[in-house]
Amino acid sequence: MPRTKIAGIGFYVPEQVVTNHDLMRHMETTDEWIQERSGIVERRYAKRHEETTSSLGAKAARIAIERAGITPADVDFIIFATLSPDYFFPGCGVLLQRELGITHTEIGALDIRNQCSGFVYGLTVADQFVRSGMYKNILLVGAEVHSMGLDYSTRGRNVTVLFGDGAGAVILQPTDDANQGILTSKLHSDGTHAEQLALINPGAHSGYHDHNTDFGYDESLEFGGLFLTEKMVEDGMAFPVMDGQLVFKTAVTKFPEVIKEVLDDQGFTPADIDLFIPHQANLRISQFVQKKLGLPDEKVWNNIQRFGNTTAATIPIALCEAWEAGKVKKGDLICIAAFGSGFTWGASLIRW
């Protein structure tokens, strides 16, 4: 059975800077409360109307595809893993497949919904893919564009200072090369605590959407379709919520966890990393799991100081970002790992 490569890696982020100073104007926050916090320096926000998370994704895929050396045309399946989807539906798998161009229907689409742990998810689905035959050059993207849903308010501030911009893609193939590839991954989740890292609303659950009577339902139904109502925007109810320290607590307790898992797995110790990718939710959290595993700095990679918690694009813009600084070499032993929303959790080990 062969295993999965990466071939190609490649990522994108929008030209627009935004700093801590930037969002001091807008709410009641100070550069040094969020570096303090987060270790945030700066993110990236995609334009207005012009860019969007599934061209922000064609723009880290056309890169990946290009280094890999395929064209569009090669890939035979996609996987996008986004929680800022251009729409409600269809998922942005087959808008990123119009955008490269390549409709023909031989091809299929599967849209991951992970949030922050969607690029380790969906590395393991196209990992299985790949092994069993069914597919040779699977495009795999993570993007985000959460610039677009956040609140700017005071109100919003622990949330709203997190998160930017960006994408990151790859090409994965088989390769008969034993020491090269994907050697294991693990994924879990625990719904627990869904309710305390979410986007409530507009949701089929709620109780807040407009009452429809026009076709004969009983009021008492709460008859409604998914949009957002008055009460929605006045109390704030349709941006992001977190519960800061559970998920900092629950975030610290599992990435060891299944980094030990993954490790264990093939019989590997943590010194044997020779370079660890965290997701970017927050750089204390990534230092903290950091001294856990007893890495040197030069063993870790953090970018969420210029780029923010780009949720699903955190470790393939990072990925990228080591690889074309010559941190990632052949042979390497590179572990990913991430925790999010769900919540829901996983790691990798990769033979570079």
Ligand code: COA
Given for the second form:
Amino acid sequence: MPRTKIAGIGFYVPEQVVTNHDLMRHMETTDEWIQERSGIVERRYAKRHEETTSSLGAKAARIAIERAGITPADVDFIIFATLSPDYFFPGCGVLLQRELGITHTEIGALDIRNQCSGFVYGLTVADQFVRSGMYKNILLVGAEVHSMGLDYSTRGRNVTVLFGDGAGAVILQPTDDANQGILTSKLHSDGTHAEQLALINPGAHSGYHDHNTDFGYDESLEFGGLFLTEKMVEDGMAFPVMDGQLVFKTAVTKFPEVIKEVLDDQGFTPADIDLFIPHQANLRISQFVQKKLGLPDEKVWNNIQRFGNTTAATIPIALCEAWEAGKVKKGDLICIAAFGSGFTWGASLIRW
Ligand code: COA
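Write the structure block of the form predicted together with this ligand for the protein whose form predicted on its own appears above.
Let's see the whole complex now, leading with the same chain.
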């Protein structure tokens, strides 16, 4: 059975830089608070009405496709991971297909809704398809446009300051080289705290039926079901919610656990890792995990300082930056790991 290799990689971040000082004009926060708690100095925001999640994804995808030495028409499966899709439905996978000009239909498109662990989940799914021989050129994209859905008042400051926009993409292909490719992946989930890091509305949970029908309309409900009411927007119910301390505490436990799991699976120790790419949730979380693994600074790639948390896009963006900087060489052992909303988490080991 072949292994799955990363044959091409690319990333794209919007041009517009938004600093902590820019955010201070809209909410009560400080550059010191943001840097001290998260490490973030600035992030990128997409251009309104011009850039969308699928268009950022397409820019990253074109670079990955070119670097893999193929054309968009060669892609036989698309996996798109995002929590900030262009539309409620259809998903970004088909929009990306269209944007890339892939007009043939000998292709599938799958959307993944696993938030911060979306790329690791997507990579693991793609790995199974490639190893089974079902697909030969999978395009996996992680992309987010958070900036269009954040609360820029002081009410939303604990969440808003952390997030940025961006996209990363990889092309996954089979390889017969036993010393190359994805060696193992482990995925986990625990729905106990699903609402502690979430965007609850709009959603079917609020159970609205139009009052002109008798399908269960309840006058006492002020909620909007699959759409937002004005009141929900006023009350801040249209924005993400996060129990930051719970997320922090759980993340610093689960990251080391799942990394140990993939290392043990392959008979490695942390010392065997050449480069560790943690999901960029918070520099403090990444530093905690780095210390726990005993890795020196040169073996860890962090870019949250410049891009904030771009959720499903952080790992491919960081991996691509590291690769472009010459930090990823043939034969290197790369460890990627993510934790986020769900909670869902996972890790992969890749021999470059
Ligand atoms: N600027 C200034 N003050 C802020 C603020 C901001 N942007 N956001 C929150 N605060 C205030 C709070 O209102 C609170 O004030 P109070 O003490 O007067 O009530 C105080 O800072 C402490 O808030 P708290 O939420 O306890 O801070 P914290 O030390 O837990 O840090 C996070 C907050 C979000 C940085 C931190 O919890 C974290 O990073 N968690 C993980 C989040 C994460 O990774 N999310 C992505 C998912 S993968």
